[in-house]
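Next up: a single chain in structure tokens, the form predicted alone.
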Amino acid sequence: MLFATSEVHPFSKTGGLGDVSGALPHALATLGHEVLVVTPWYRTLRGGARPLWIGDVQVPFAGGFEAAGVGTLESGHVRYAFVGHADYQRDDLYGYSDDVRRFARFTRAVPQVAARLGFRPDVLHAHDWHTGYLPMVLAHGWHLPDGFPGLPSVFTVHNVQYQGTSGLAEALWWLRLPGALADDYMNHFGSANAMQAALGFAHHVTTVSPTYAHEVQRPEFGYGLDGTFRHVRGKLSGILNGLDTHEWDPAADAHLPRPFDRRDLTGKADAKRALTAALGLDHERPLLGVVSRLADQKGIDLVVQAGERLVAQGWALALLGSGDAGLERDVRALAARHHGSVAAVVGFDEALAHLIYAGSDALAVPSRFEPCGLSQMIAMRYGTLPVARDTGGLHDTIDHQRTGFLFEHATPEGLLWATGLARAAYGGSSWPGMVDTAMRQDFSWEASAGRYAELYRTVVASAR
């Protein structure tokens, strides 16, 4: 099994893609599969990683060949290969005007790197637009190593909002592909689109939750590719992401004052006391947490707009996140207006995130769309009931008024309706049972990895 991904935890990560690329290979290795993960060799690799440099490969790119370095290391029965090039020696992983070119080069390097390591896979699994051209390269690319032309491929959509668009001629030039492909799947209304190319050329396409697989076929969720998703729906399915239950385990979480489990919630009460003391919040109020990117997708503006009314409902709010500058200002202003009832920490603080998940009574997840989402799974594992929009993976993981609270409309009023239900239930006879049921949910990667393994077998068999 060959994985191609632009980020992988613990070495590089900006979001859920890194989490999945880190956890799924380990789960597959546990099932007995041999896995190689190929990813860029960024200037700074997290976790103190020091890959062993083994030499260069010649990568077909932009009308010729270019050298790229190869580094490798092994961890937890998974082998990792890092593609070295000046393109990846920057301050951030993404956000540059030449991102499509950067990851076109990475795409072309993946088969060469795997071959350099003597790894000949049965199937390739590519993730998001950064590797979207790989299925097309395997189908039509020149200068591929033995075993790679026609290699079966699976492509996973983590977020269709980001698609990797560029000019048609330049994309074909970078990738060294036949000009006739300009009239094929990569062409999205006259522009090259890496995401759409993957949808067309991959043997199977998955999304990171079953509901998201249906949603992307609708205009309001498909970001211009809904028609393509409908066209390929015969090879489209959704497999829910899992959760790293070792990292997120209240019974063994070093960030908490005291570990706890569903049989003894004393440690959860201690976490709330520590959290409210640290943030200067009223300990007697039920605590509504938010741990999120501050972005339009995540619906944090709904929390801001509903802020005064949430306080009036009786909630204290603890917000942690960063992102959009306007939303950062808004959450700070909300906290300033409601000292003692609202606290906002702008930035990333891993220890505080763990404390909010554990010490809150409920967690707000008001996403406008959510391909899968991990925060609601983490919250339930820590006995914190999610109050979430009824969309994507939130719909697939939360049982309304059994393990959390769902609302339909992405409006402040929709959010307030659900927080009102939660506030009415808090302290009542049903709340302990909901907390216990939420903590019993199994979101480990084992089941999802099994479904992926079965999909790989099906794809390989059908390709043969």
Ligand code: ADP
Contents of the next structure:
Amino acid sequence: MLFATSEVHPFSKTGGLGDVSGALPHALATLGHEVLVVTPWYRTLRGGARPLWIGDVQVPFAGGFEAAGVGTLESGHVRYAFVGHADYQRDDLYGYSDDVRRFARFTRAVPQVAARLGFRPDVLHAHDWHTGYLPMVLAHGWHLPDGFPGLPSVFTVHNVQYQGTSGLAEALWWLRLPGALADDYMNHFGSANAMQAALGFAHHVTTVSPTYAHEVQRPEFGYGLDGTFRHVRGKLSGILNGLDTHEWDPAADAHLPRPFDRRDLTGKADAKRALTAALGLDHERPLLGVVSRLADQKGIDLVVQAGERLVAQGWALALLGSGDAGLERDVRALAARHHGSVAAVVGFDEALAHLIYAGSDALAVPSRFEPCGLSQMIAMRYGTLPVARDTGGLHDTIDHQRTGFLFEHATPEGLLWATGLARAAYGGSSWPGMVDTAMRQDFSWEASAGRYAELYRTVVASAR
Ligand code: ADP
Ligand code: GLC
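Can I have the other form now, the form predicted together with adenosine-5'-diphosphate, not the form predicted alone?
Shown next: the complete complex, the earlier chain at its head.
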């Protein structure tokens, strides 16, 4: 199985896509699949990764052929191939005006790189818009290596808000595709749209939770593609993400002062002490954590607007996030106004994230939409009850008043209603039972990896 992704933990990560790309291939390898993960060779590769450079491939791109470097490494029965090019030698993974071109190049490199490694997949699994053109390239692209034309594909939608749009003519030119395709699925009201091309050309489309598969068919969630989702619903399904339960394990987490499990929560109290000391927070208050990208999707503006009233409810707040400059300013300002009861750290900080999941009593996840969401699952595993919007994967993973608290309205009042319930329960007789139930949930990849494996089999069989 060939797995194409724009980020993969531990080498690169901006959010949950990195977690999923890190964990799912291992779970599939455990089931006996041979997996090659192809991803860009970013300048900022982390985790001490040193791929072995094995040479160049000639990538069909922008009307000709251009060289790209290939690096490989192997870890836990999964093979990784890194695509090297000046395009990926930048400070950040994304956020550049030429992103669509950068990932069109990556897309086009994937089959050549796999072939260079002698890898003959029976199925491709691509993720989000960055690799969205791969199914179309496999169906119609010129200069594909032997064994790749017509390769069956599964495409997973992690977030429909980001679609990879550009001009039609330039996208076809970059990807080296016949001009007639300009009238096909890639065309979304006159623009080229990588996500829609994937919805059209992939043999099967999944979303990262069952509820999100329904939501994307509605205008409020579809970001202009709801009609396309309805059109392809015969090949659309939702498979819930799992968690890397080794990476996220309170009983063996090197970032914590002391490990803990549900039978002995002393280590959790230690984590809270360490966290409140590090952030200068009042240790006596119940602690509400936030670990999030600061983007409109995540509803962190609701936390900011409710800030005063959350403190009045009795909470201390520990916020970690980065992204939107306005939201970064807002969370910093909230913390400045509430010294000792609100702390905000702006940045991407793996170690602090672990400590917040472990040391908080509750985690706020007020997302406007949430395709799956991993932070609520991590929180539950660490005995921290999520207070979350009732949408997407949050709906599918949290049981209201059993493993967390769900609210319906994406308003400060909606959030405050749920934090009020949590605040009333905190310290009472129901809280320890909820924590125990949350910690006993099974969020491992085992079941979901099996569902993907079954899907690959179906897709391969029906393509024959
Ligand atoms: P999304 O992918 O939409 O950002 P998820 O909940 O699926 O949301 O995954 C987010 C992942 O990124 C989690 O592993 C979370 O811990 C991590 N994360 C988000 N923001 C930060 C941050 N500022 N520092 C460290 N980790 C972060
Ligand atoms: C996206 C979604 C998030 C999901 C993650 C991994 O980033 O926003 O909900 O958990 O992908 O699938």
